[in-house]
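Here's a solo chain for you in C-alpha cells, the form predicted alone.
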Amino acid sequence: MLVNSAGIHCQYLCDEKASGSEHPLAKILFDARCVASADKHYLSTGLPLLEGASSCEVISTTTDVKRGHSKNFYWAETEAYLLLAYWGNEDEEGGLEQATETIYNKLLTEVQTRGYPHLVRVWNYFANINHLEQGLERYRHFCIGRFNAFAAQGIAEEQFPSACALGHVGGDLLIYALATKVPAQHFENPQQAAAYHYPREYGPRSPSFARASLLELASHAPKLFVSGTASVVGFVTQHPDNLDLQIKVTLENLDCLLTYICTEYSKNHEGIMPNCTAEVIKVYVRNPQDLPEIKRQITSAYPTAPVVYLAAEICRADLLLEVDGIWNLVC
C-alpha cells in the first residue's frame, strides 16, 4: 500500500498572505489584472474569483525551496521539483505569437539548463482568447508560438505535458510551468481526438498538449494533473448553446479520463486499482450568470473536493466552461 504525503501539494487559502506552507513554490493569485509580480513568490493571473473562500492557489512542497526572481521572470526549485513563470508584454514582443513563442523557448532552455528536462504541466493565461487578430484567433496564434518553441527545442509529441490556456480579463501573457528531473507519463483521453492531432480546420498548428500528466517519484505519491478538460468529443465541441448538456459531458470526460488512467495504473502495479480522489478543481467559467448551475452539478459529482469557480474566457468560443485539477492516487 502506498499513502506517502512526500512532494507537492496544492491548496486554497483565503488570504493570499498566509503561508499555507513552510515551504511554497508559488502562490498563484486569483485577481482582476495580470502583472509582473514575481516578488515574494506571487503569481498574478488576472482571473477573478466568482465563487468560493479563496483568493489564491498556493503549490507547496515538504522540504526547503531555492527561489529568484527578475522583472519578467520567476523561479524556485527543490530537489525533486522546478516552477518556473514568466510574464510577456505583446506589444514589446511582436505579438502574441511572437511572445509565446519567445517564453516558451526560454522556458524550455531555463528546464534544460537547471536540470529538469520534463515538462509536467504548464498554464497559459492571456488576453482576448477568442478575439480575431490578422484574419485569426488570438489562441491559434498562441498555438503557433508554442508549436514553434516545442519544434525548435526538439519536442515530440508523446512529451507535449498537460496543460491549460485561458483568456484573462486583462495584462501580461501569463506562462508557468512545473518541471521533473523525472517524465511523468501523458495521457489521452478515450473519448476525445489527441489536441495535437486536430484537423487544420482548427488551425494552423493544432495545441500542444497532453489530457493528463501523472508524476511518479520514488516516495512520492502518484499525483495527477488533468488538463483542461471541456464539452468536446472527438474534436468537436458537443451541445454549442446548452450549458446543461455541456456541464454533463465536461463530467463525463473528466470520468472516462480518471476511469482510464487508473486502469492503466493498475496494469503496472499488480493489478491494484488505485482511489483516485480530487486535491483540487478549478472551474473556469466564461458567463457569470452560468455559475449558480454550474456550482451546482459540479458539487454533485466532487462533494468534498476544493473547488474555486474564476471567470475566464474558454479556447473555444463555443465552451462556456472548463475544468482542470489535481488528483491523487492512492493504493
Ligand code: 3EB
The other form holds:
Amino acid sequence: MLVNSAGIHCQYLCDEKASGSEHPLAKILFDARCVASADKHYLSTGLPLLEGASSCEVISTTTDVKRGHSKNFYWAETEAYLLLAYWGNEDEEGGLEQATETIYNKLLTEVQTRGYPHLVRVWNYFANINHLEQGLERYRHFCIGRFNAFAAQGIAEEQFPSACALGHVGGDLLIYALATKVPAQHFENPQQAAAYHYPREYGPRSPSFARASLLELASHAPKLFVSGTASVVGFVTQHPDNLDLQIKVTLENLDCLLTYICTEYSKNHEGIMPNCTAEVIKVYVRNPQDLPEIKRQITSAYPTAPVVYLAAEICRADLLLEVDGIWNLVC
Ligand code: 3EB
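Same protein, different form: I have the form predicted alone, so give me the form predicted in complex with the named molecule.
Up next: the whole complex, starting with the chain shown before.
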C-alpha cells in the first residue's frame, strides 16, 4: 500500500456551491464578517473579496475525508492530512493574547493526539490588527500568545510553520492550520531576517513563522506553501509611503524565495531545476483604492495564476500589501 500518496489541491471556485472536488477538506469564504459556521466545512474569513477569481477557495484531496465539528472547532482528515479550524471570541476568552494562546495550545495538542504532529501552514485572521490595547499593538499581543504556546509545547524555531496574519473586518478570531504525519521542510528568505529573530523593537515576542514550507509526499509534485510576503528586507519595512515600490519589493522577495528554494531542491535532486508554478495566490490589500496598481503589477508578474484580491489590514501599519500562496515544483 502506498502511504502518503494523497494529493492536496487548492482552487478558487466560480460557484461556492460547486463541489470543486468530491473530497473537500475545507471551503474558505471571502466574506464580510468572520463567524463560526453552522455548516462547518465553510470557513468564514471576514476578508471581503475586492476582485478576482472567486469568493470561495476549496482545499481538496484525492482521498476520502473524515470530518467533524463542535462549537468553535472544525476538523477534517485524510490518510495524510489534517486540517483544523478554531474560532475564538476574544471577549469570552480573556482578550486577544489569551485567546490566541488558548487556541494554539489546543491546536498543538490536537495535532499530536490525532497523529499529524507536523504543522505545515497556519492562517490567522482577527479584527483591528493595528489597534493599540494596553499600549501594545494587537498584532504584538497575538505574537505573544502564539509564542507562549509554541514555547510551552517545546516547538523549536526550525519547526515553525509557514503562516500569515491579517486583520479582518470583525467577528471571531479565526485560526486554521494544515498538519501532516511527515514533516515539511521549512525555508527562510535569503534577503529577509527570520521573523523569529526580528529585534525587540518589533514587539516583545517575535513572530513565530517560516517563510515557506515544502511538502514532498510520494507520487505528487512537491508543494510549496508560501507565507505572507511583503515589502520587508532584513527586518525593515521598505518604502513605507510608496505603493509602487512596495509592490516591487514584495515581488522581488517572492522571486528571491522561490529561486532559492528551487536551487536548494535541485541540489538534492541531481541538479534538476524544478519549474515553480503558482496554484493559488492571495493578495491582501490595505487600501482598496490601491487595487488597480497592485493588480496591474501582480498580473504582469503572474499572468496565468489564479489570484484573489482581498481587503485586509496588514500586520505592520506601514505595509500596504501582502502576498501569499501555494506553488507546485514541477520537474
Ligand atoms: C513580515 O514579513 C510581514 O505573524 O504570522 C507575514 C507573514 C507577516 C506571517 C505572522 C507576519 C506573519 O514580517 C508580516
